[in-house]
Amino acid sequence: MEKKKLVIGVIGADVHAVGIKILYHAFTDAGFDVTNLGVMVSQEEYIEAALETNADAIIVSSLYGHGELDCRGLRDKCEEAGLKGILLYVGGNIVVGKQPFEEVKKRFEAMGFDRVFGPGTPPEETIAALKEDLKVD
């Protein structure tokens, strides 16, 4: 069987490299074709990896709290580039300050976002996820 292709990486202005290593082997540990973008990562670049890899997912990691702000119109630009339903998680601390996490994951799920994972998510929780949404055995 063909292994689902992830992109990953980690959005805005933001340098926390360790996280996305650690993601990094344990997806592909776990069986996963993935292509991690590094630091910094703009949403044009990963739609552009995610057409050029032919991806299942986007995986957005943020640790500096303004994910919010990075991610706001991301399943936007997805579809306008032919990325429709392409299933998009984010994690991390993706907010500034301390708000109660199930306000935190409706706002990024009304931005389109198929999953929201908070801090300190073990990336085993988030691998089960994707093998579910990704119907993976």
Second form
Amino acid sequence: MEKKKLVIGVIGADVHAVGIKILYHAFTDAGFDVTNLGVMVSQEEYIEAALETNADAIIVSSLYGHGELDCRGLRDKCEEAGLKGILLYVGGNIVVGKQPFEEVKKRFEAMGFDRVFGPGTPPEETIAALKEDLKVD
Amino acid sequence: MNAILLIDFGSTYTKVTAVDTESEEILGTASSYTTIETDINDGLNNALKLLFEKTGSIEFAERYACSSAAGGLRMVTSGFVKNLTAEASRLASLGAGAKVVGVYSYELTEDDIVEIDASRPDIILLTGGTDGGNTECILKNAKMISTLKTDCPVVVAGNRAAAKECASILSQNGREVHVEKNVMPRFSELCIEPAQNAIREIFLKRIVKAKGLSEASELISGIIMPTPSAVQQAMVLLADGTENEQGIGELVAVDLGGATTDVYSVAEGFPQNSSTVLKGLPEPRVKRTVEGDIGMRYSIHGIADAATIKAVSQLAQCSEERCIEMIDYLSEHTDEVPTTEEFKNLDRALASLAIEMAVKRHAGTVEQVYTPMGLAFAQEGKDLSAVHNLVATGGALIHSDCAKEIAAFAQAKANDPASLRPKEAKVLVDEKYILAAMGLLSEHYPEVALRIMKKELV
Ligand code: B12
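Having seen the form predicted on its own, can you show the form predicted together with its partner chain?
Every component of the complex follows; first up is the chain already shown.
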């Protein structure tokens, strides 16, 4: 079967470069076709890459605490660009400091993310979720 | 002696350069005014007559020609995402020496089709989707292109998964179709040479014939490429050298013309320091851009518009009103060569600003991003700041008595640190206007061409 295609990257002005490399290798090893946009990725870059590669999911990483601001409007822009219903995940240290995760999760879900992952989520958990959502066995 | 004739069929001039490959000398150069109506052989014979007046009669062993006559190689490109495959196909076409008359992204509309027909392309480059990526857009566009009235060939260089279907849609009414490797096989990965080779092949087979150039072909061993490709080939040779003869290293070249300004760079252009992140499409090592609004006569207003008349007036040391007057005059008298001090100053100012803007648009930029930790840097396009050679050519430049000072405007400015232009470059002026000829010569005599360039560019 054709590999499912992911677009991943660290959003905004965030330069934390290590985690996304680990995710790239983990997702590739798990059998996905991964386009890694690296760090400092704008919303437009995710969308353009997803369009051109016909991606099945966009996975947003944010570590420096400004994730909430950076992610606002991404779902709307995806819809606008023709990526109707594309799977959207977000994870890392997506907000400043220690806030109750349940509340954070709700806020990001309201923004249109399909899944929201808390700090320190191991790649295996995300991979299992991807396989479920994209119906890969 | 082994004399070779190199011909450049331009839209306004036919230029000839005679070279002896044994002594590695330029025997002479000449050019003759031609118009669209002039028979191509008349232009050539006139230029040869002028040449022989200077050199005496020469028996040529071989003759090669390049051409930008009859509007050059006109191309329309179509891609999917504007910054990705549409941009990749634009870069590929420019690098193949084309005059890009239309760049389209996303799905073509019926209005676009009317517009494309009106722009009379010689070749269309159809791209879209990475391999295994989006197929919808390129398939839709193949259908739209198949409704064009013009019967020009199409090069398909998009998503592998859709290539065959595109070809069968397009060839239904007998249109010539070439399927090549995807210009962007993976996200942000350029692969433009295969498409460029196909473009060049079509140029040789079809375009040369269609433009009446083959009438001259008995005289010559072959029209082998569009003129901008010849110049680009010369620049690659000058930079990289050959196995036995060293090149001069990375370079930027500017060709300042009457209607357009071409800029070439042969340089990697990677970020200079490790804290800089590269954004956007990675650009080819050999890159050509064409500024259609920047030229010394036909596009003279474009220079003033882009640079502001204030800047022109300051540099020319002349009032804004008078500058506007003179610019209007020159735009209507396109073969005017300035004789008065006032006009010379204006031309010098315009040429300097034209070069500054054209190289600025060609070079990459770096943006500072403030973070709580301090500064981070994001680069887009090529960093040319460490390039040490700047080649200057073009009629408007090489006939000036201060070509070096003018060309130096290509360099980086302290008050514009965002622009990644060469910081300290040695200016080499193509005084005899031989770059296209050397590109042609390099097809069979690369080392001779290289040594002549090293000698003649001063
Ligand atoms: C190294 C580092 C830096 C380096 C980065 C160098 C580089 N180019 O990579 C530098 C010094 C530049 C830096 C700068 C800053 N940093 Co810093 N940095 C760190 C540090 C110490 C390690 C990050 C790292 O590489 N971890 C190792 C990798 C493997 O783990 P990871 O990045 O967390 O990624 C994993 C998981 O998070 C997860 N994951 C990541 N994304 C996603 C997405 C999804 C969908 C899922 C499921 C999982 C997932 O999977 C990854 C692999 O296992 C962390 C603290 C820490 N121990 O985590 C702080 C930390 C991330 N930085 C922090 C901050 C605040 C900053 C600064 C704003 C200022 C500062 N005080 O240092 C600047 C921001 C600069 C900018 N513009 O981005 C905070 C963020 C706090 C918050 N979000 O509330 C942290 C947590 C430190 C802290 N406790 O205060 N930093």
